[in-house]
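The chain that follows stands alone, in the form predicted on its own, written as structure tokens.
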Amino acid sequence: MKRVSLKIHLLVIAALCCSIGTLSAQKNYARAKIKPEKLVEINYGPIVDPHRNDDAMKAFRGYGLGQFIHWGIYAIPGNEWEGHLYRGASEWIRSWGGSSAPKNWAYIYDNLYKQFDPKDFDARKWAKQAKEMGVKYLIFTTKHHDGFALWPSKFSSYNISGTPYKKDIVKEVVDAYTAEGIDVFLYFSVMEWSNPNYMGKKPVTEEEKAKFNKFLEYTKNQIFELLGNYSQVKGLWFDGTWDASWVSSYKYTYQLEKDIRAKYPRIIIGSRFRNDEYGKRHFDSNEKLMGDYEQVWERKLPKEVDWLDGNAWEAVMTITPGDWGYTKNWENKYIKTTNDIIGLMMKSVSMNGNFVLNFGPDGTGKMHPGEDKIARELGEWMAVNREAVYGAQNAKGFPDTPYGYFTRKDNNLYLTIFNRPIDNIVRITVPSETKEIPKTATLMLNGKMLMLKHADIGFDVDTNSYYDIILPDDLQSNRPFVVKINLMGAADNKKKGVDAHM
């Protein structure tokens, strides 16, 4: 790499932090506390405790790095059916409406089932490429909002059995993640658009409340249906809660959730699935986090990691700029490279969260070729820096650098560089209060000790230590690197200002 910063990369990150700081006021995602008199009443709220630690939530705390999967019938057309472009996201093609839409678009897509016979899907494939890509847990979607089961659901006849593959692609994607010892979430939208029972609007009359108790029955029936078919699964992950028919239905959807944590405790359930009786979701109307981590974070990033009040969370994150299953056209697309993703990822971790990576495979099977190429690239990457991933956190006590991003894992510091200074000197500022202080330092491309030495500046009533690491001169790179920093305890770190009278 020449000795300039990667700039483009940090840029992609700083477009998505800074656009959610603009909102900041508006969706209340830097969460101010609530003053005791301020507080209301909850009845319908939080049923675990927002800092669950067992050893489920352990192991989603460190997990890293993911892989979300949007497959469907919508693989099928992807963004496009005969001609005619569809400009909304390709998994939102069913909604597909005005003149721009194909004549009976709603019934061409609902029989497109008909045709489903992805030849070339090979779930064993599909997790030995997550595998070699780093990846620690799937998210798969089992249903999305246009109602089609990929597993045989008794609840419906819109499934995976009436298609001419026929078989449980639900169970081989379970089973195939599993073997490799990648852990399995399944997602699930309690959206429908095709089951007739369903409606956005909150019911109202006799009949349609009717209706819809129908449908949440029918809901819950398929959700336990999935938990009791495949048992190695960890988590629940939700879509399409948003409508007012669900937001008004709280009381039935805290029974519900309840019911699933009786029967599977150690079920990771996310703050999409529900709200409390003010409508509020994701986090109650006293501001308390609705499930098990944070899930506000889809193609966004926190600015900062208060921002988190210690909460687990994730970003789901898409490689084109907002299509979630498959499309077929990439070109006038920005499209992520593996150095921005290899960022949002470090950042993700620096503030003690996992990074998500959406695949949307085609109607045969196949990986749009773009993501195979991200796929190995970013498993190169992580066979050699893996270290400042997994179970590796916010490396408190050391402030943000203007290099890239810290991690921290035990005694050891990580810090992942994207932009390489001029001159081959990475300072490292250590505040007095930090009890510790550099003591070696390694680079993770070769294993090569770095030179490291105090380095006193002499700034006037500064009373912070600073330390650098010299990296060759010879180093060449394409990619970000990781300076592996260990730690050793300092008695006292603080050093004494000069205040020079002049």
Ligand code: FHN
Contents of the next structure:
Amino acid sequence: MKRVSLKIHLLVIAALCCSIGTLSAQKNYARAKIKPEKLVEINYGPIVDPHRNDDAMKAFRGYGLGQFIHWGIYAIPGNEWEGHLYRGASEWIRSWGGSSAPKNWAYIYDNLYKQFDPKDFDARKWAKQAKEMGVKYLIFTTKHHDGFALWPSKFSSYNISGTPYKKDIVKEVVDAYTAEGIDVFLYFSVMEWSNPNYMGKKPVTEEEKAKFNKFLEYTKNQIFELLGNYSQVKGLWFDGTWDASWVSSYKYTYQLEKDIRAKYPRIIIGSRFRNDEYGKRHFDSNEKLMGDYEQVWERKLPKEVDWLDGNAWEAVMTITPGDWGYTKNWENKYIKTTNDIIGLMMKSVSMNGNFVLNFGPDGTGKMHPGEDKIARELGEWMAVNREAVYGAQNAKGFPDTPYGYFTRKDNNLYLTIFNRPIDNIVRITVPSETKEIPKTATLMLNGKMLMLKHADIGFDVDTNSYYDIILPDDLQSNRPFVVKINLMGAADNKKKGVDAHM
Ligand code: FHN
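Switch from the form predicted on its own to the form predicted in complex with this ligand and print that structure.
Everything in the complex follows now, all chains and molecules, and the chain you saw is the first one.
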């Protein structure tokens, strides 16, 4: 690609990343600081230390790249049915209503399981593709909001054993990904549209309370069934926990989390599982994290690392604008490019987060061709640059750079460059309080050492030092590329020269 068009292309990516960052700023997800006198007594708040640092959480903080897979009955229609197009998120298609919906749609949907027989499903093929893509963990939908269980649950007849396929898909996926060394988290939707005991509203009458209590027990039974059946799993990813029925059950959910953690102390549970007695979700009424990590970041990223307060977090992201389940037709939708995805991933890792990319296989078990393409291209990039991702954290002390994103691991700084400077001079700002300076610079694309020189510009009242890294004129890349900067200690990093007299 000619450098001019490359530059335009890279600028578009940077604009997309900034716009996503800016978008989240519009809603301002920064945590408010609660004044001591404003703190309230909370009896059903967090159960775990938000900075839990056992091996399981250390591994979580270092994953860098994850894969989400949304798969279930909704993959059969793939966002359309007999020429009718569903306008919502494809995994919500059971809730399709109004004039655009096929006649008796919910009845049709609730009988689709009778034809679920994914002939092309091969969990080992999925796991191999994920491994080659560079994925370190998987979040897999065991049951979405439609209530269909992809495992032979003893607590619901609406499950995989009632389909022509019959076999335990959750087991196949957990075994295949674990065999590839990829940690597995099980997605579990609390909300269950097809369950007669489920209700969205807060149960009020004795009859409603009796029904919903049955639903709560059923939910507990399925959760422990999953944890008992698939002991390899590292975490539970709860969803659909926003309805008033679940929110009002805060005493039950508090005890349920205590019971889960008592039996499975290493399990990782994010902030989406439950709320405190005031209904506050993700963070309790004193702004304390309600789980092991922040699960707020869905299709959006924090604007800056300080928003995270040192909490572990992940951003989960769709390839289309908003579909998690299989969508047949990608026409007229913005499909994130591989460069977009690399940008979102490196922005997440630069702020101590993981980036989780969603795949929605079709009703036969095949990934969308567009997903295969991204998996291949992302894997090629990760094969060269994974060192800048795995176990990398925020480059504290080094100011944000206009060229892309810094990540850091031990005494190496990684600069992933999206905006290539027109003169090939990459200028690194080193604040004087940073007791480290660049020692060497290497282009990870080919392992070649780059020229590195101190550029003490001597601005007035400027306490920074500057180091220039010279990119080769003949460097051609249609992907962001990484410069690895080895740092060395510098007792005195003060700039030379004097300030102006005015
Ligand atoms: O309603 C679900 C949606 O279908 C999808 O599963 C996402 C994935 O994070 N979670 C909910 C929307 O926030």
